[in-house]
Every structure is written in C-alpha cells, then in structure tokens.
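Next up: just one chain, as structure tokens, the form predicted alone.
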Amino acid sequence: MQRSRYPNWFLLPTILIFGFLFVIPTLTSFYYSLTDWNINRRVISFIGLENFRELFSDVKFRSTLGNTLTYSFSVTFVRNFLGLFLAILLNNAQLKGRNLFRTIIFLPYVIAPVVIGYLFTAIYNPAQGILNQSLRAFGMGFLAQDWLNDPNIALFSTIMTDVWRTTGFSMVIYLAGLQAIPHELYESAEIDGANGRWKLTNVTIPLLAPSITINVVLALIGTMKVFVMILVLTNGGPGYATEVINTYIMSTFSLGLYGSGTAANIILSFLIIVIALPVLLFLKKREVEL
C-alpha cells in the first residue's frame, strides 16, 4: 500500500509550481476583471461584470474583435492552404534541390517577428519600398499602395506578412504526415488506375488529417493572441483598422485602467477557447488511423 503511494509525492513538487504560477495568477486576474482597478484608485472596489459591459459597448473593442477574428481566420487558412500546398510539391522526390527550397520557405519563421515587423515596414513603404518599386518595374504600377496607412488595405498587409512568416512551419508539420504515409497504399491506387487528383482527395487528404489538426488549432491559437506583429507593423493604426486584442489591452494598461485591460484578457482567453476547443474536437472526430 505504501509502495504504490510513493511515488505520487513526487507530483507534489510539480502541482506546487503549476499552482504558483498558472492557477493562482489565473483566478486573481479573473477577480481583478471584476473590480474597478485603475491607476487613480487606493482602494480596489468589487464591480461585478461592469467592465464587461462597458467593452462590449465600446466601439473601439468591437472593432478590435472584428479585426482579431478576420486576422485569425485569415492567416489560418491561408498559411494552411500554402503550406500543404509547398509540402505536397516539394515532397517529390524527383525535384531538384528540394531540401534547399525547404529551407528557404521554413527560414522566415525561425527569424524574431519584430524584425519581420521592421523588415516589412520597408518593404511596404510607399515611396522606396522594394513591393511598390517592383510593382512599377513590372508595369503594375496601377497596383502601389500605401500598404500600411490605408485603413482598407492596413489589415490586409499584416495578414500577408505574417503568412509569409508562417507558412513553413505549417509546410514543415504537413511535409511530416506526408512521409508518414505508406507508400504501398499509392501503389495500390496505381494498380487500380487511380490518378494524381484520386490519390490526392482519397489518400493524401485523408491520412494528413492529424497534421490538418495541429496545424490549424495551433494557427488560430497563435493568431488569436497576435501583437508583436501588429504593433511593429501599423502598431494598431491607421485609426483602429488594425487594432486587435492584445494592442487594445496594451493601451488600456498603458492608460492605468488595469481592472478593464484585465477583462479584455479574460475575454481574450474564452474567445480562444470557445472557438479552438470546437474546431479541435471536430478535426479530431475525422481523423484516419493508418
């Protein structure tokens, strides 16, 4: 009996820590949310769902709701429709110097997204960056924006920036299912005169499916809780074009208002729950054990 108890005091040690730094922060920010805590204040007073109530009415917040749901879909789906995409084409074996190719799409992602940030931020000026200049070299000159300081086009811009980011890491994760996939059952397909578009939809698909999931449940984690990006780039503006959460929850502590930036967050967290935690469960349910 004691035996068997032994080696549970061993988890102690490890409930202790998650305890201390996730649980404990996590319910104190929960009650914070519900008090009227800000800068101007010695004495913090129980307010109930008050903040919540103001942000949802609060145009400003609506807007950075709007802006984080479109940029996370966005960037979800088109970093996944590109990277499967690159994966699939530099799977073959019969390209030339596709491990050079590999490289080069995965090497954006190991680089800090602040310098990404600073590196775009070049390239999309409007007067010398190389987007516009290029664009003009090649008689698109029709197409030169302002790519950062036009509000219907701002958003646009980061999202892009943030796939070509983004992109090899999820081509990296699918390039892994791919080579997961038993050859035997494309020379079966073969035999019985399946071509490339079958093989595609009825074995490639199918069996990339657990990659599928931890791409895009990583992917909408990830772009749900952007700021770097956002803040090095257009740092929210123009106006609020490209305001999202996080950069909304950085200003609103920067003004001191810590009860309100603290039900952002919490709002923040169930958001990223409430959609993630679906979506994982369905792409799980479909799902092919090879």
Second form
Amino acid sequence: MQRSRYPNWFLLPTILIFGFLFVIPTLTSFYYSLTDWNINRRVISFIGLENFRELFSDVKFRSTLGNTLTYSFSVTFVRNFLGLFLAILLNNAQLKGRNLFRTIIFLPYVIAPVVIGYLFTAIYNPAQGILNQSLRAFGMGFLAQDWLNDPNIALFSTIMTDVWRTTGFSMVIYLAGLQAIPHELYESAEIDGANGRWKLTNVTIPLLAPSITINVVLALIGTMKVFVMILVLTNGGPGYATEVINTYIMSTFSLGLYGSGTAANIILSFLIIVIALPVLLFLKKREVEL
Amino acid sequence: MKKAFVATLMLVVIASLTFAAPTAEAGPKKPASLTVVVPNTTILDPLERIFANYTAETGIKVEIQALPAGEEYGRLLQTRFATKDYPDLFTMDPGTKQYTKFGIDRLLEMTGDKLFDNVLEASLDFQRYQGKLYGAPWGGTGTYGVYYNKDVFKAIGADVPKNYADFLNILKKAKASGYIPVYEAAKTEWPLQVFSLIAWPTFVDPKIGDEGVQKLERNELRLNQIPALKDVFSRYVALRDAGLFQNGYQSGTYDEQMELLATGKAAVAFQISNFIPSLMAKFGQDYVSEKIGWFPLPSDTDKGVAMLTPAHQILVPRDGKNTEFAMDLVRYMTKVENQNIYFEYNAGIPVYKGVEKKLLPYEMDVLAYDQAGKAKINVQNRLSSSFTDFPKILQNLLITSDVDGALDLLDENFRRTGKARALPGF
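Output block for the form predicted together with the partner chain, input the form predicted alone:
Whole complex next, starting from this chain.
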C-alpha cells in the first residue's frame, strides 16, 4: 500500500479559501440572478426567470450578444492565423535578429490593455491620429476614416487593436510548439521529396495541434469576456455599435440593477461554456501524439 | 467586605449618571468636521468661501468631496447609501426622482424648516413628494435651450426665430454662409438629449398637458404612445438629414462645441445654461454677455415655450452621523449672504428672496418667458422615474434613424427604472 506524502487535511486551507472566495460567490450568483435585487430594494425577492426573460426581450442585450460573438470569433481567427504565420517565419534559424523581432511582436502583450486603449484612441483620432495622417502622407487619404466614431467600422477598429495586442502571445505558444517538433521528421519528409507546403500541412500543422487547441480555446474565452478594450476605446458606442456583454453588465450594475446584471453574467458564463467546450473537445480529438 | 463593594459600586453608578446628565441635555456632540459631497463639475470657490466663514463661526471644519459628475454621481452616492457610508450632506439634481432614487425613508425630511420661508414658492412646487420636502434649493433656476452666436446671426441677417420654419431657414442660411448651423457633441453623448428635452415644452406638453405627465408618472401612459414625442425625434433626425449638423458630428465634443459657438464658427448649439460659467471663465463675462444669446425651441406657430431647470438641491441622509449639524449647515448655506457669494461665481436666477444677482442678458430673456407664463420645468424633473440611457439611445437614433426603435428603448428603460425604484404603478 502506497502512503501519500502529505496528509489530506493539508488541503483544508486551500479548500476553505477556494470555497469562500470562488465556490460560494459562484453558487450565490445563480441564486441572485433569480431575484429582483437592486440598489433601491432592501428586501430581495425571488422572481424566477424574470431577469432572463427581460434580458432576452431587450433589443440592446441581443445586439451585445452579436457584437460579442463577432468580436470573439474575429480576434480568435486573425490572431491565430497571424500568430502561426509569424511563428513559422521567426522559427527560421537563418533569420538574423529573430529574437529582436519576437520581442517586438510580443511586447504589446505585456502592456496593460487600458494603456493600449488610450494609445489607440490617439492613433485612431480622425484629425490628428497617426493612422489617418500616415494614410494621407502615403497618398491613401481616401482610406482615412473616423475609426472609432463611425458605427460601421468601430467594432472592426477595436478588433484590430486586440489582434495587435495579443498576436505576440499566440506566436510565442506556436513557437514553443514548433520547437518541440523533432527535426528528423522534416528530414525524413525531405528525403521523401516533400516540398514546403506538404511539410506544413502534413507535419507542422498536425503536430502543432496541442498549441492550436490552447491558443484557440484561450482566445475564445478571453475575447468573449472582453471589457477594458471596448470601455476605453468606444465605451460601447457610437450608439450600441460596439456594446459587448461585459460593458452591458457594467452599465446594468451601474444602474444598481444587481439581479439583472448577475443574470447577464450567468448568460455570459453559459455562452463561454457552450462555445469553448465543444471547440476544446473537437480540437483535442485532432491532436496527434508525437 | 461585600457591603463595602456594593456601596462603592452604587457610588460609581450614581456619580456617572450625575456627570452624564448635563451632556445628555446639551444634545448631540459637536463634530470636528462635516463632509459635503458635490459633483466634480461644481465651481468650488464659492463653497470654499462659505465654508471658511462657517468654520470661523462654529469651529466645525467642512470637507468637500467632489465625485465624478453625471449619472455616475448618483450611482456612487447610491452605493455609499447601500454601504451606509453616508456623507453629512450632498448636492443633487432637482426633482422628486432623487428622493425615490435614494429612498425617502433614508433622507432627512425638511418640510416646515424655516429656510423655506425665504424660498420663492413656485420653485418648490415640483419638489414636494407626497406633500413633503426632502431637499433645500441650492443655486439658481437655469435653462436648456438654443444658444446662438449673436455675431453669426447679425452676419446672416437673422433674429430670434418666429417659428420652427423660420428656425430652419436661419440654419440653412447659416450653412449657406459657411457657418456650422448646429454643432452637436455626439461623442460626448449627454448634450444630444438637449434637443428632445427643449422640444418637450414646445411640442409635447401642449399635446399631453400636465395630466399626460401625471399619467407617465403613474405608468398609465407609454412614452412610445405619444405621437408628439415621435414627432420630436423625427424633427431631430430631419435636422441631421438636412445636413444642418457639422460634418463628422459623431466625433463632436462638448469642448469643441463651446469653443466653436463662442468664437462664431457655429451658429447655434443645443445646450444647458451650466455651460455659461465655463464660457465666462474662458472668454470673460462681458464677452459672453455680448456674444451669446438664447431662445427656446420655436413651435410651428410661435416662438415656443422655454424649458426651465430648477435650482439643484441639498439633501441630508437621515442616518448620517451629524444630521442636526448637517441641517444647520444647510440653513447657513442658504442664507441670503451666502447665496450672494454663490452667485458671484455662478449663472442662474436666484430662488431665495432678497438675493442680489445681476442677470445676464440671456437670463433676462428666460425670466421674461417665465413671467409671461411661457415656461415649463424640464420634464425629467417632473417625473420620479428616469429617461435612463437617453444620450446613448439618441446616439443610436442618429445611426439607425429608427425613430420607433428609439422610442421603444426609451419607454422600456423608463418603465424598467420605475419598477426598480418600486414606484407605484410600475
């Protein structure tokens, strides 16, 4: 019989802290989402699914669902595509200064999102912003836009800002994955006469599957919870053009409608599980053992 | 030994009761300081002067806490109420909706206090909730309206419009002469609501009357069932469609709006009178008096009805630590001499009798409308629920041009807020 190294009661402090700070608040939030709890009421009453019914009948909330999904899928796809492309490019041992390039691309990820938000508010300024000024300087003034105030492109602008911030993170995970692929596999493929494209689709991508799983799932979860970037860049505007679930939750809480805000939070958690879990299982299935 | 102990104990009890008695008769203990919460847009100089005098007289210091203004201000204070972190007193927008926001059982009732003897009765009419007063007027009566640059109007040969068609013609003439007809601060959001609110007394009140507003108050009338309000939203979109807003109005800011109106690049701005002190601080009182005029939104047949914003109010949390002293400070702040100090720095028409205030030209115009019975209090101050998220709804209206959609959202938010505040009928 094998004895454990430490007695089980050593886990007690962790369980207590985790229970008090995570499990109990999570469970109580389910209860509060079913109540009329708001800043004006001192007695909280159980109202069943009324908050959820109100949320789904709210045009504004429904549009936040669409914006959140558009934001999440777009950022996830673009940042993974670019991250993979850059990782393959910067994995080349022949490339001079590749460490410098890796650092430069990763750098935005270590800057606080709120700082990046303010930075891009200046960059996107229609008159003095460097983006429009550069476009005009290169004779492409016809492409100059009011990036954050035009409802047709404001969401796109926030998406591109997040892509710029997070691509470096995806790239680093892909680089780690690439470096774990044995070089002999490429040599064997070359001996068999494989070209670059064949090696990419039949060696690199399949063996990078664990990195793809991590990158895609993390990106999906993170972007569905987007908040700071939207708040700083557009505050959900103009109108409701860039309103996402978390900014909606914030404004609901700001109005003192705690029960309703908690219900919206439950919906967000449910949405994340419903989307991220099947994606995780699907990608896991496609992973190849080395 | 036991007897001696009991005798000593009784002696101690009697002695402590004897010494405690005078303190109890003297009332609550004088606090070292009082906390006054104001929005951070408040001009602090007059308050600092008034409080310095109060400290000199009473020995009680007054600490000013300036919280972020706008909707955020009310929310922060509500949070402080919810956590029982009460300030001693705070200033607030006027109207009974503030009472319902905080809960009347959590506010100190001021009905019958001697300070109200000196208040003009009309300014209290809208402020009584179930016949009771919970706030003391603070500041002066202001107005929302169409503020215009007199030089621009002179250059295009325009005068205060006689009716709405005339108003549109003036704007078109301004545009033809190279001026921005209307500068809208859509990016700043809150100024967008001014048009609809100044249009209410001119277009909506005459149709639904005070009874209509009372029905809204009782949730017996829906905002999206008022054709006159739909007409107001449609007129707003039509102004935009006619190209009468500045180019790129979605990026328009409050600061630029003030600047361009004052310097004569924009003909008009839909604004609130609170922006006048800011303009005076930047351009001087004489410049503002000379250059900036005001008129209400005209109706189809006449010059329209002025919209008045009542004086703000001072509220005292009932469960605050120093309610008696807080109330004493309220009485001090509202004394005539201290109101005089207030008006050295602020615009508005005084609501306390005997206050000396030289009215600005636009304020004389407002007063003339009021005295002629052609003025109404801002509808938002007549209702206990709120037009929640109004600026964003209007920003969205300008994007989608969906008038019905905007009305539905406004109505939904109004009823949702009324329900959350547990107002009767909601």
